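Next up: a single chain in structure tokens, the form predicted alone.
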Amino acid sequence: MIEGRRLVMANFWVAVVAFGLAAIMAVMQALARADAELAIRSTKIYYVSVTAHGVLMALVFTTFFIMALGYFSLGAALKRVDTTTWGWISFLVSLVGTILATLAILSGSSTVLYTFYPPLKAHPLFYVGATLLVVGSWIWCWVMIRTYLVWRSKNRDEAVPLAVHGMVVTVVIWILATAGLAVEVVGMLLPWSFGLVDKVDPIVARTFFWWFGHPLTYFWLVPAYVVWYTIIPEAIGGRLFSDRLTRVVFILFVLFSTPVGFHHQFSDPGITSGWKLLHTVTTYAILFPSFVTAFSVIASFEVAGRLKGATGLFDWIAVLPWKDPFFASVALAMVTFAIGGFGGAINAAYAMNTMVKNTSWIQGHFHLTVGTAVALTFMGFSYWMLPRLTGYPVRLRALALAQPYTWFVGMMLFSITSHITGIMGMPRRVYSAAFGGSEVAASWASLTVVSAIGGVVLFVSSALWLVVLIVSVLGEKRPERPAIEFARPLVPVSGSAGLWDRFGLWTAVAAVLILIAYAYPIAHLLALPRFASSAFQPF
């Protein structure tokens, strides 16, 4: 039994519940956008569901799952999780925050969408809840750091296990990213929502949001990469392509994940083109570790295929365990992420961004990235983790195997059509794609039906995952739990701590890069004449 098992499962089940609620909201939106007749369909319910889906899926599901993965990784690799009391405090604070924010959204008083851009104004409980969720995650960060430091004090010259390396990097990215969010929420939105100030500056708030908003992507992705690098190669009988290269990849995410936010603000006034160009360059720089990851993980897959007897150029693909739901989830997640990655490069380009910004292209893009690369990896990992952590074997194997394939099919139908309709000019976050019967909207009507079918298939896949998990834990435990084994590198490593294990150094370099990227632009914004806005609540 690994240390912190109960903490892993507590965080895991909150993530599962959030995912289930978000999935219900998602299918409602997909059908509404295709103008399907629903008994409860209305503009208010639609935008409440958009807010709830975004917050529950993108913030709550991911944060709790990543906290579970962190406890799992350190507990299994280091055989310890220090200060578990603080781990439980983290869980309770995050849970209370989640409940408050969810109630505020479902009450209809906080329809501010996932980005909660001002002047859209939410009920104070929404901001208080979101703050508590982040504070709870910071306490989790402290537990992770404390556990690592205690281990390091007793193992000064050893290289930290690779899974722990990835999770420490995740913690660093989260702390650097949420610094911007804290300024926005605590310094601007909370006083505004409590009525202590009358107006808020939307551009300054957006700048601090995107300080946080894009690095958030890597807070999701790096833990998925931890699974891709340190779990899946061993699970399929292969080897990790390179231990050292993986550490370089993780550190590059620390350096380049944060100074990228202005590529979300190409159209915003008050930020000069030179600073937008700098953030474009760093955005393209952050593509590099993802390209290396694609190469390394596919190489690990090829090694597994060749160890199973493949000798041809591509026959190693056929001998991979496609009937294993864990492998199928990760492999299909990688395929969709490759498509989403190319879309991301387009989003970061100044001219192309202008064309696709605020169209359905964007929702298609992030459903391929976080909605599949991350979510499908996490779902697949749960099939592998559950028996090893609890002793409950995965039951309903046929449904478990069908789940990643249905997710892939549903996401292709949903996301590819969203990309196409986005190029055709269809806005995102619209209640009815018919636009009151306009001729332009008629050109994309059939595609919104295909997109809605994809949404229904995704909902079926979500239900399969939940049913498999619930039926599995209602069955009997096995006395012998499968072993937890991390991937062994193709070439053995020395085991000594090196340059890429110096987290303090790389965090300091990342902080300097953030200072360079944001200090002058924010000072410039604050020096401009203020055009603050009063609050706006659509419902």
The other form holds:
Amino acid sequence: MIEGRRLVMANFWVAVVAFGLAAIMAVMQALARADAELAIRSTKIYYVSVTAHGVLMALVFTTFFIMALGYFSLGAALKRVDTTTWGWISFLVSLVGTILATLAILSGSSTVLYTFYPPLKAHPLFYVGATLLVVGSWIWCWVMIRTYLVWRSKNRDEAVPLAVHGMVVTVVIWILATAGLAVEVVGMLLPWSFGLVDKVDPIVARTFFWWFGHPLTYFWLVPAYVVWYTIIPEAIGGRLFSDRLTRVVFILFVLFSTPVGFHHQFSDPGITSGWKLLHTVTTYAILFPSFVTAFSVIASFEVAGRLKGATGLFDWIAVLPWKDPFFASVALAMVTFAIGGFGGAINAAYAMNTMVKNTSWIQGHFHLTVGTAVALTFMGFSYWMLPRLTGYPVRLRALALAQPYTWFVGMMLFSITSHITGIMGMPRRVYSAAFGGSEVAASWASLTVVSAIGGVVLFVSSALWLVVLIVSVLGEKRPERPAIEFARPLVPVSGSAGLWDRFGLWTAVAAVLILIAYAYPIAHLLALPRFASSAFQPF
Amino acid sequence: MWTATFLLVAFVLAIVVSATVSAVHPPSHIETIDPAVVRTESEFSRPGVIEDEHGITVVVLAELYRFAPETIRVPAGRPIRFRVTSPDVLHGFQIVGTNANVVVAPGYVSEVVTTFPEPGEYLIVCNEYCGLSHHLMQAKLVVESTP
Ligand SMILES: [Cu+2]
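Alright, leaving the form predicted alone aside, put up the form predicted in complex with the partner chain.
Entire complex below, previous chain first.
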């Protein structure tokens, strides 16, 4: 029994419920885009569901799952969580926030999509809910940091276990990222939605949003990497490629995750091209640790294959456990992420971005990255974690195995067609892509049908995951549980990790980088003669 | 690891060189305007095509849920400067099939300059969610051959 087991499971189940609701929202959107005639299809329902899908998947599912993974890593690797009381307070605050925001969205009063760009104005409860979700996650950060510090004070010279290293990095990224969000929501949107100020500047708000919005993706990704580096190699009988290299990779994410936001604002007025170029360079810098991850995790797979007796150039691939749903999830997530990564390099490209900006290419891209690399890893991890934490063995093994493969097929159909229609110019987030019978729009039509089929397959896969989880916990518990073992590196770690465990130092360096990347452009924006905008609720 | 480093350095160099040497930049126009008066007291109160000593400028107002003018006629083969702003929420201004694609924000004027080599008809769409009829917000660009 590990420390904080109940906290892990509570957060995990909220993530699962959010995922289920969001999946229902998604299938309707895919069908609407293909102009399918549905009884419940209306613009109002469509945009409500786009908002709900985005918030529940990208913010609620991920945040709760990552909080669960954080407690899991600390509880299993350090055998402690200090303190579980604050852990429960964090859980409740986040949960109340989630419920408030979800109600605000479903009532139709807050159809502002998950980016909530002003001057679109949501109901105040939406912002209050989002704020509470983040405040709850900050309390989680505090529990994580405190647990780490207590452990550190008792183990002065030891390298922190790698999984904990990754989770501390996740916490640091989250704190640096949400600082931008806090300024936007608390400083601008909350007072505005309560009517205390009557105008906001949309470009200033967007700048703070993307200060948060891109590091957010590393807040999703680093925990998935924790699973890739520290769990899966052991689970398939392999070895972690290099402990030291992994720590360097994690620290690079701390340094470079924040000063990258402008690649979301390449087409914005009010920001000079010089700053956009600087962010381009730092955005490419952050591709580096992802590339290294691809190489080193695949190397750990190869080691596993060779330990199983493979000797040829590629036969180690065949002997990998493709019938294990956990391994299949992670392996397919990695394949998908490689494709998503190349698309991301285009999004981040200073001048090429304009070809894909706000087209369906973007939705194709993030469904490969967060929607598959992260979400599929998390789903696969749940098959591994559930029996170890709760004693419930995974039942319906055949469905559990079908789940990652259907997800992969569905996502390929959905995302590849979205990339293609994006290149052809189809905008994202439109209820109908018919554009009054326009000729170009007609050329997208057959592809949107393929992508709708992908959406349906994805929905089936989501349902499989939920069914497997629910049926598993309705079954009988086993008294003996599989051991929780983290991956051992190829070369054993000797002594302390020294420099790469100095989180305070790296956080300070990252803060300086953020200052360099944002202080001047924000000052420049604020110095312009500004005419902020009143609120609009066209929904 | 060295492959990764090499690839990244090559990418970044290509981008920095194209930006600094050939001046390929994303649209980054800096100009503010009061959204309360754009409909009444600015050039955007008379949207349309203007030809003067600076060349051809198209003044476009993007608002819930239309572009004004709804049909834009420009000649092929000459640089066209689009100036766009919004009196209400964020919109997108995307000429489908071209590299003209810019975010339109109330309070700011967005500019994008491009040349259409061939005559033809283009669809202009709003690609930034703006409300319930977002998907209906469109205009037509007619590129005419120059005699
Ligand atoms: Cu619009």
